[in-house]
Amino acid sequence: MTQYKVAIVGAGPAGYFAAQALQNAQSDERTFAIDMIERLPTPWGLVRSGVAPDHPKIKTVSKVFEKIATAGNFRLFGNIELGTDIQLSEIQAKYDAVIIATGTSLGRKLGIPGEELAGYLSAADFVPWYNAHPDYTAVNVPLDTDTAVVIGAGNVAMDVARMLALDPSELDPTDTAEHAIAELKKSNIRKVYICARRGAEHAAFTSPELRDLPKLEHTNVIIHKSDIDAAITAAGDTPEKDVKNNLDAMLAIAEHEKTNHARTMEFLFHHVPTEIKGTAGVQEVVFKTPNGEKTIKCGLVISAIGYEAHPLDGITYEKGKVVNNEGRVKENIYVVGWAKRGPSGVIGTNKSDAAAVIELLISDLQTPKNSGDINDLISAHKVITQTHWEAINTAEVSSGEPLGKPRVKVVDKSELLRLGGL
């Protein structure tokens, strides 16, 4: 029997599904020793720091991750940063294959005047702020305005708008960061606009997310029926299934009995932002619309128009993702997930994506390397192993139980290390 060593860089869904595909590909002829390297002390990637806390069902995929992690041929190396604590060339030399699964963490720019103003944020900063990512606790989110504008037409934009527009008391039973709940409870925001450049037929929302919106107990959700009627016409007689489901869900919201809450979330289509104006901070956004120029006064603008990968030394990037050929990068390096294909699809999309890349990886395997262990390179570092992570996880869950929360997330890295026993 031949054993191959594979390193996976990044402990998010794409990384775990790549590990699962390797585990599923084991046979009487070959096995895989899998090492997952993650720069944070906590794994799970966007399932921990990206998925909206008021959608806990989506986070249950973490149970799958834990099953993968305890299958016997898997080791976690958390709190180890590629490019700082360890170099790509070093792990290339020690492993038969290296899989990049680092995702996309940088927000795309709108490319319009005013993005430098205080009060303009990317969803790439706002989402990890409310999700307790250790690197984003100090993000300044001005909530002393009555109106916020979210620019984008995907689920991230919808999550951002919903977090701003719901009554913060609805977050008490969730794992929202404690610092974010405290700030949101002081928020003056009562009106949130979601502004999309194109018509509703082009929106990248998913229909289950849309269908959840009327369930908000303290927030009016407004979609203009004229926008959806126009989108249905534009989509034609045989729209794709996803488009039809989306438009059906939006039409249901447009025709939903009107509510009269203090908080409102309103969708605006065919609104192309051209400038953000203000002196000390954001004061208004100028849009180009089919009816001419339109200005919305606001004190907070959050763009959610996509993500780009944070570059790694030794890897070539183009249009915000790793240059690759169906997952092959170069030599013994492969890429999966958003770093491979850009920020598209839902969490489950990474499963089929990873499985296809692992098939290619296996077809490329040659004589196994026998060049020592990664521990030779990181002996001086405090490494979070699976056992350490389980201690952190248990502590967070235990803290949440008396409060009726799934967990209380710890945001301080030194405290995370302490909880892990380091």
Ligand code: NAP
The other form holds:
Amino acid sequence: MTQYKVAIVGAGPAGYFAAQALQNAQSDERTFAIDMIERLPTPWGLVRSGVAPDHPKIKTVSKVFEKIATAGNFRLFGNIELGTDIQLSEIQAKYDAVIIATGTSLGRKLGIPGEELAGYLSAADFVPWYNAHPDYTAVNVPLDTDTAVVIGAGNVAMDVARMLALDPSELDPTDTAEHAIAELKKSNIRKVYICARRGAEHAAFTSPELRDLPKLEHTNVIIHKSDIDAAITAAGDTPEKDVKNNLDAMLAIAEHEKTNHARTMEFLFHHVPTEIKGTAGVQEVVFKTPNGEKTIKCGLVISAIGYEAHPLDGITYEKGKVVNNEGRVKENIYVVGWAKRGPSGVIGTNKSDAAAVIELLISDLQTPKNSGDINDLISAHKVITQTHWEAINTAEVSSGEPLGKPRVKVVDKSELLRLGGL
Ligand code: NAP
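One more: the block was the form predicted alone; return the form predicted in complex with this ligand.
Let's see the whole complex now, leading with the same chain.
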């Protein structure tokens, strides 16, 4: 029996699915000792700090993660940051393989004038703010305006627009950050535009998310039928299945009876942003449209146009991703998930992606290293182990129970460590 040591950096979906693929590849001849390193005191990555809180079903995948974490041969090392607390080269020397699963946490830039203005932010900052990520509590989200503009036509843009346009009382039974619920309850925003630069036939939304929109109880969702008719024509007689499903879902919204709700979410297509204008802060966005230039007055602009990886020392990046060959990076380093392929696909996409990389990793394995492990590098550090995390998890879930919430997330890192028993 040969045991190999594998370090996974990043405790998000891609990291857990890589661990699962390693567990599934164990045999009578080969086992893996898996150490997962995470810079936050809490695991689960985007399932905790990305998935919209009003979509709790998507988060049930965390049960799979916990099963992986407790299946044996798995240790969590939370509150340990690669590049700060430990170095990649040190981990590389101690493990047979290192898997980078650190995702893409930086918002892509629009590259137009005005992005520096207060009141312009990226979904990469807004989403973790409402999801109680400890590093994003201080994000300034001006909600004292009647109109917000969301740029992008993907599911993140839809999440962002929905969070701004729904009645905040709908967030009471969710695990939205307490600070965000408080701010959203004071919000003056009543009109949210979601602006796509191309036609509806090119939108990156997925149809289940579109079909959920008419279920919003206090928000009027507006899609212009003329936009969808034009998109149906442009898509031709044999559109791809996803495009057809999307257009069907959008047509249903367009034909849905309008309500008198004070809050509105309106989709605009063929709106290419060219400039964000304002003096002290955002005042308007200028768009190029098929009918000429158009300006929308607003006090908040959020772009949701994709993400790029936050670079790690010792790793080469190109176009926001780790340079890799089907997951092989260099030497004994591999990459999975969004850091590997860019920000695309749903959580489950990471399962097959990770399994394919683990196959390559296994085919590369050589004589196992006998050189200790991460514990030799972090002796003085406060580590959140699986047991500590389970204590945090139980505490959060318990404080949510009397409030009818799945949990109340703790945002303060030292409080998280205290709840963990450290
Ligand atoms: P995405 O699906 O790639 O959408 C990005 C959008 O930004 C596209 O509409 C793109 O338009 C637009 N865009 C890019 N550059 C632009 C620019 N310079 N100006 C204006 N628009 C621009 O990315 P995402 O929304 O960040 O989502 C990432 C992944 O997570 C997706 O696979 C998504 O489905 C998934 N996700 C899933 C869920 C869910 O299942 N509920 C929730 C959230 C996210 P073009 O097509 O014209 O480039």
